[in-house]
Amino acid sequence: MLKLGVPSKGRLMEQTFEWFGARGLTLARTGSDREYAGAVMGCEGVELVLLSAGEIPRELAAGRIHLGVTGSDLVRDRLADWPDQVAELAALGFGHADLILAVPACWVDVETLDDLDAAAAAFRRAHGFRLRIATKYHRLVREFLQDQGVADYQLVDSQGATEGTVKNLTAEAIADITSSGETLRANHLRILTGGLIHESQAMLFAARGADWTNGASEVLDHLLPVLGLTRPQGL
């Protein structure tokens, strides 16, 4: 069977179910709320796999699922050379959020990335260690700052409440996902001019390394027209 991985809970799961439902494919949880079991109606040969959004890039890369719905930010950050491992089938139009770089609002002289680079160099001279940027998006942030010529920083891992790391003195700046910016403002943080790293949204991906034999490829050929999609080149 063709395995379709989708988020297992929350608004992202609901919107995923709605997107497929609007195209004639009904996804539903089965069993109790604590069971990660599901069913697919409207296309033979498709098995629903409920996973956390963060697990889906790994399962796609490993070929344990054929298709998966997750944020474009997660795929790009967690999979090196991601276009070689997955193919983008569709942007789903929900789950929008921006990965941004933000500094304390009181840093009135730091407006741009060039300003940040200068501030990072001055910070290292004054304190003897590199300016700390808290984030969980290490690959995306590192590649972005390298492309922008920012040096003299270090990334500090933060898997939650990243906006609070500056107030708690564990970082001087942050790189995190935001939708409205309200949490940033509440924590007296400001997005740098030119500090947009990635515009993320929910995407449907296909695993290039999955086993597409034993009927999975034929199921995909039937499923894609139902969803109004075409098969990507090389899959």
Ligand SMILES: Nc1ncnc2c1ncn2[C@@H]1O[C@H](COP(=O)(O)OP(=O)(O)OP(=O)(O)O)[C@@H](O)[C@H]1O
The other form holds:
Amino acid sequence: MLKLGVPSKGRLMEQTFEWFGARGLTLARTGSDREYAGAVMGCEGVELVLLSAGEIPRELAAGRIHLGVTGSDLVRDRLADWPDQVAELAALGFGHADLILAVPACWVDVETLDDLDAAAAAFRRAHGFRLRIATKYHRLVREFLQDQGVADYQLVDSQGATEGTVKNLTAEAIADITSSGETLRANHLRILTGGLIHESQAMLFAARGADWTNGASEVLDHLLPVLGLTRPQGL
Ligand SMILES: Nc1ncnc2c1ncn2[C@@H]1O[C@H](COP(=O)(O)OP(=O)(O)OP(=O)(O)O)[C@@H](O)[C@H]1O
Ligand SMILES: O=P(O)(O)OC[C@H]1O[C@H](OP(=O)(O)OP(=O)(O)O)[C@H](O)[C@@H]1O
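With the form predicted on its own already on screen, would you show the form predicted in complex with the ligand?
Entire complex below, previous chain first.
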């Protein structure tokens, strides 16, 4: 059996089902509304595994699922050297969101990342601790700020309601995903010029380290043309 991991709820799940459905593969939740069980019709040998979008990168890396649908942001953030661990099979064209860096709208002198770097150094001198950036995207934010030459900051973990951390005085800036921009506006935050860290969308990934023997590889050979895809190199 080939195991296909998909998000277990919300719009990401619905749009994933629609994407496969449009290609003749029917994915469905089975059982009661609350039961995380699923079925696949239209291709023999595919087993549906319903998972949190945030856990799909780890399940791919561990080889517990062969294929998985999740955001490109989550794969890049959760997996070190992600291209060694997963192959991108397709961008699915939904789940678009931008991971951005934002500061309080009232920080009129802080427009760019250079400004942030200067403000961070001044902040440390004034307060005796580093400017705090709240995020759940630790790896992506660290790598981005390193590339941009911003060093005088600390990350504080925020797994939700991240835009509220500035008002709650637990952070001075945030890095989070935005789509309509309404949450940022409502919380009086402004995206820095040059503060786009990653443009995310939902993607179909394959696990390089999964067990592709016992028929899974043959199921993939059958599945890829159904989905209009080709096998990537090295898989
Ligand atoms: N407006 C949006 N709000 C939240 N996530 C979005 C939005 N648009 C796209 N996404 C994407 O959807 C995915 C959601 O991931 P998230 O970590 O919130 O899922 P999850 O772990 O399943 O959530 P939960 O912890 O609530 O179960 C990410 O890839 C994110 O980029
Ligand atoms: O730009 P917008 O359209 O306003 O959307 C962005 C918001 O949506 C997500 O939050 P979600 O509702 O998933 O909750 P979370 O705070 O738990 O991540 C994200 O973390 C932002 O807060």
